[in-house]
Amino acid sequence: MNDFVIEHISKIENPLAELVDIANSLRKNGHKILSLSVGDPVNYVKTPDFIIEKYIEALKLGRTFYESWGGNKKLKEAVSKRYNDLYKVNYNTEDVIITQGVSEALQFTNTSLLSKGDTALIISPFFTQYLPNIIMEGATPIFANHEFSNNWDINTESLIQTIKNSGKNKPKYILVTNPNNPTGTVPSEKSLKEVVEIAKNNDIFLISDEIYDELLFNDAKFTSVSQVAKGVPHMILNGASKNLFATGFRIGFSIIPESDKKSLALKNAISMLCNSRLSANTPAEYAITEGISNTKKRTEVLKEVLKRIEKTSNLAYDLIKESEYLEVVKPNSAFYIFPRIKLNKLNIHTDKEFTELLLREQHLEILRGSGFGMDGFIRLVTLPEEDVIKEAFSRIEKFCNFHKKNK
């Protein structure tokens, strides 16, 4: 990399985008690409009308000025009330900070907590964008695991061992993805309580990314860290992108509810960073306040969408169960499925080789599991219609049959 650019930027990659150039080249040559790669729900589910109408109303009312740096007060009140309604926890509006999506919240958190040489602990598999935010601060990610053999629950023994192995360079935080992207599963209440206890015993700050917390199906039982971490320094991340199908609105929120020195210092630091960028999207804040507050309409939208996600996710699961080349844990949240490839049956050695060849040969774009911290897996979005899901797995089967060992 050019000496003009900081060296650690060269270590950043985006697995979500690495096949884009190949896909675009194939399109230019007349091929139609079937893509189940990017988890943007708005590609499949329209942002609800009642939210769009409030956005338009905000524009007409002239709400296009800089909003308060930490977010509109009514939006923060709506967020606080939402957590009280869903999880019976009482948050003050001062505990809530509005950001431009969870991505900005993560960026601000890492900027506030990490310096060169520090470590941060992530539980694999994880959302791909966690790593760049750590690396950009010159810090190093370290990893514990979810367990495929235990329905992707958190392996707390792995977590304990990772912290122990870090020695004096103890991680600045533990980051949990709850529900999990890419697996589409929910950690158990038992494992979350153990994570909280581990964070407490080791004096490590705890962060829980709960952006999919209302996208639950197949009788999933979800526990918010807010319910089990009282008295322990922690942060909850959430926003409008997934539950309200408003990804482009770029409205996220951080909740830092405790009053210990770490929590107060982080809250102040993130507030300063928010102030330096002036404000999030003002009309979007106005619209998302309605999106969160109008429980009746939000529930109606979610009910219909979850019927669809449950149906297509279960279809994907059933198709994988029939395959001799894939194995999977049944999803019950978000809109992803994360099968393991039986590479020992194929003349293919890695998930990266698998996804690139699959795109070139079958014109199906999906993502490699190693980009999410788990080698030998693939991630597919389960939001498309049933016929699209069927076609995708038909192409995977054709591909695997072609590359099967000892044909």
Ligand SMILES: Cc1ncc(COP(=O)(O)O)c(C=O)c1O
Contents of the next structure:
Amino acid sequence: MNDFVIEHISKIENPLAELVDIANSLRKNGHKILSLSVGDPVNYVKTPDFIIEKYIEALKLGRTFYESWGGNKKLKEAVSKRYNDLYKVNYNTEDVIITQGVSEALQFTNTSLLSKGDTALIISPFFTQYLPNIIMEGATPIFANHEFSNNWDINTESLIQTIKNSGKNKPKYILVTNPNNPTGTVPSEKSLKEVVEIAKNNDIFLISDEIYDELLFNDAKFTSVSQVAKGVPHMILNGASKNLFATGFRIGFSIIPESDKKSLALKNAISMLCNSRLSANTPAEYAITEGISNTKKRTEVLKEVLKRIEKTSNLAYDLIKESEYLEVVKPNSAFYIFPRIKLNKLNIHTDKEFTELLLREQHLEILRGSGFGMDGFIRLVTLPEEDVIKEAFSRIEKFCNFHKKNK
Ligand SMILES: Cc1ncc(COP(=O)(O)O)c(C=O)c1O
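We have the form predicted alone; now please give the form predicted in complex with the ligand.
Next comes the full complex, and the chain you just saw is listed first.
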């Protein structure tokens, strides 16, 4: 890397993209690749018609100007009402900021809070894209764990320990992903209450990324941090990408409901950064307002899709249970499954080697767990049709049988 771009760039990895080149060169040689790697629901579920129609209406009405920098007021009202209705909280419209996806909210949050030498606490496994923004500020991510052997619940002991170990360099925030990508599970209410208590006792700002909060099945018992964080400085992240199947609309919501010094300062800082980029996508804001407010249609769409995800996710789970080489926690949210590879049974040493060889030999593209902060696991998207899921696991089984130790 030359010295034109800053040094931190060289520290950024993109595990989501590292197999793309291999997959493309296999395609060039005439191979068909089965890909269960990308978490874009719109590859499988069309953005609902009632949202698309509103988008078109916005264009026809000439809503193509710069929207207010912090977001359309009606959308902000719809977002706060949604939280108030779903979680019986009391959020105000002024507590909501609209961004270009949760990604931009995270970028603005990190730019606002972190500088060289700071730390930010993330709970592994985590959504990969959390890291680049932290690194770009010259800050360092530090980690606590979800516990595989405890249904991927948050290991609050590890959280306490990580904070203790950070000494004087206490993390600027704790970030919880609720429901979780990549595990497809929800933390328990008990563990979330403990996280809130830990944040409070250590005076650390709490962030909860709840972008999958309506994608629940298998009788998941979901608790929003909004329900348990009352009074403790926190921010809720959510958006249109997953619950509304509108990834390309690029609409995210941040809610910072408290009025302590930290919350007000962060709200102010994010607002200033929104101002510096002028506006999020105006017609998309108009359409997503309808997407959230039209509870009847939203619920109908969700019911249909969730029935399907529950089926394909449970099929994937059942196939893994039959496998000699994998073990897994049963998902109840989002659209991922995150099995552990029993590497001791294979002539393969790492999840990276596993996913690369699997792609080359079986033409199946999935992601390595180490890219999500958890070595020895793999992530698969569970949105495809049942026959695709079956085909994927049959290729994995064939692959593992071939690489079995001491055959
Ligand atoms: C946990 C989590 N947060 C945020 C995002 C990105 O959201 P957005 O499309 O709103 O930028 C994703 C996308 O996969 C995600 O899984």
